[in-house]
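Have a look below at one chain only, the form predicted alone, in structure tokens format.
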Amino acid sequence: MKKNYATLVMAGLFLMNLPAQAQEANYDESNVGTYTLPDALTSLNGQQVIKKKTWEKIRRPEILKLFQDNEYGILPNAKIKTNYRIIEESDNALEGKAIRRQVEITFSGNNQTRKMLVLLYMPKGVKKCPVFVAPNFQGNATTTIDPAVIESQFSTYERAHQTSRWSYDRIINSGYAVATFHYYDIYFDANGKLAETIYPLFGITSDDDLQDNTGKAITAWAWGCSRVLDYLLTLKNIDKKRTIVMGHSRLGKTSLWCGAQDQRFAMVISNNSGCSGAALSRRNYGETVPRINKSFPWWFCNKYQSYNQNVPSLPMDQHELLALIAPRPVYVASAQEDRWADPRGEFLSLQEASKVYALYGYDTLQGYSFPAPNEHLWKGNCGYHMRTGVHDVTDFDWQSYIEFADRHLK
């Protein structure tokens, strides 16, 4: 077995910390408790949104800056040198069907140096591909049975260990691309690893560097996603203009945030988010502010923990997260059996986020029930679906994003 003794011993404590996790939390609707969303449409010095210049000038901008001041933070400035470097290439992938490309990125700065390893699969025969951007938990090797792919150099898990969440098969069929890094690669996920990730490169060797509002984990995730972005612009048979990012659970969150960011992105997907990703985090329900912050602390800006007691006095919630994509199109997805990510709080939340999307023509989820197991509710821009299961990423999630896609990019 390749993962060795401490990955089993982090993973059993995780575990044994869930049931205590599980029974300490609210599923009982009635006690959610009451609550009051920021208006999305209402600026700072109390103007009435209208019209989607007054959106894109004033209110977007504000509420881009609560996030990065409040909960996610930001990235020092820092010039960071970029090298990419193809270290192996086949044009008979995926069983004839696909390219296959693996890319060595290289940032320098401030003395430093750190990689990653990109892992592009493309269709054969497509000029101009739509690309899904999608980092993943366990080191590219694990998405697949193929014996070319390149062992991630953090990984500690057995080759084509997590090929589930990975329908390739489809993905090529439908004629998109697909770019996966582990994200290990950008920022260790778990505490006391700061020199080891890519902070150095910004100036950032210890925890006692970060301000209040400097990025944690889930910035420098969503900056993995954009540097992918970047390479993949410069490749002739990529669609500039049909770029997709998409994440699962923390990795959710990531997209979110990254989408938001960086309006390049055509599409944002968000698998199972939950609690500070697309979840309001002003329900009662499932795993909450504190309860992540407790558990995570790497994960998100210092600020965010002063919230820990007073989450209503936040100056944002989540829907305004999704309504920063407005008005591309943003795919919500939860899954039944995670109640831990509350669905429900993660379908309100986008309910509420249309309506930003309103101001640009589009149909809002207004008015509509929470859907029933394995039925979408697309509207406008906005896609939802609650599948039966557990908290995962499956080939119905990857077929409902496909299709989605299709509809809203084609």
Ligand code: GCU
Contents of the next structure:
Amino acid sequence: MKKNYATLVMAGLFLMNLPAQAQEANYDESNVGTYTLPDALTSLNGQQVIKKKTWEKIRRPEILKLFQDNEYGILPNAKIKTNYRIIEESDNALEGKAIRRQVEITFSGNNQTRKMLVLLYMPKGVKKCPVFVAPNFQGNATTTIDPAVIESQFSTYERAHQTSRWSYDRIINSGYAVATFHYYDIYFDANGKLAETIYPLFGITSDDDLQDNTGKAITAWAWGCSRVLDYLLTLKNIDKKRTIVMGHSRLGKTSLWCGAQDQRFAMVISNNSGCSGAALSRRNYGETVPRINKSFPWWFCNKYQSYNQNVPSLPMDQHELLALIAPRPVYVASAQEDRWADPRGEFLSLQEASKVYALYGYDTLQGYSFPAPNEHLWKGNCGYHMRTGVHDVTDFDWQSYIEFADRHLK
Ligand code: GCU
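Following the display of the form predicted alone, present the structure of the form predicted together with the ligand.
Following is the full complex, with the preceding chain placed first.
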């Protein structure tokens, strides 16, 4: 009896200590529930969109606004001055194959300044190179063993701590440039840190200054990616027509939101972005909208919280975020063991979004079934794979992105 009681107590303590996601998430396909997705090709007044002109003039702006008003939010208008300063440069990086440049971008507005540090590698001898813009989680110096890389101001990690996620050799050998920055330079990934982010530049210094539709971290990080692109577009050897925004996980949500808004990006990649990224919100599988809003209230606009009790009342779903990228190439990648991010929900979302690509004459993913692990499903301008393994960015992922970009960006 005593032993049973002790076992029960132990079990209870174990459950209490489990992460909330493990206790609450559904991983049973038969419990996903039924749902009806909003139709990306029916405008708010009921009109069917059959021409790309109607998509671009009416439906696309409607959907963009739905995401601005209800999920990610927008930034207030503000006059922000930007200054670029090259603080380090070498034409003998990565075993002599690359030019390395480290650029400090200073933003000023509202009597405040903020700085971001960009690490840029460019392949030597390429006159016009395509470029990946990809924010990093732990600081620029954690992405490489290159000792000349300057540590990012808010990084708390050891140098070279996350090199496995950055296939710099492959990227450079394939003729691509890559630009990265520590996402903390733009917005701390924590609650209650608003004053230390870029927000004071916009006249926002506390949560009280936020409207229902003021964007927070995801919108800010997306803004950061666009500012890196501003800089890259000043360089002669960067190909303006082949710029790619790529992000992993919360930064995959960011790359999608960035690419949806900033149409200068010619291709968009979501790596394991999951809930409120590529995955459909209406599927009850893995992370859900109420769950993400509870854990990460600083990522989305305040209005998003109002859907916690009634996800189907969201006036849009994530396939429409992917559709905003049309007709530009979009790549959604999942990982088999990353059930929290709902790989199938990511695939179904892209499949549904591909209908919009059909307006531009592209093949769609309609009629294709969920591909086997590590199989590429590339149709029209939509790319998908579910890699074996866990939530991560691997060389397989980078190899896929480069091959897809080689084929689709001209
Ligand atoms: C958490 C979060 C996800 C997010 C991920 C990440 O797991 O719940 O939504 O994508 O962190 O950014 O690594």
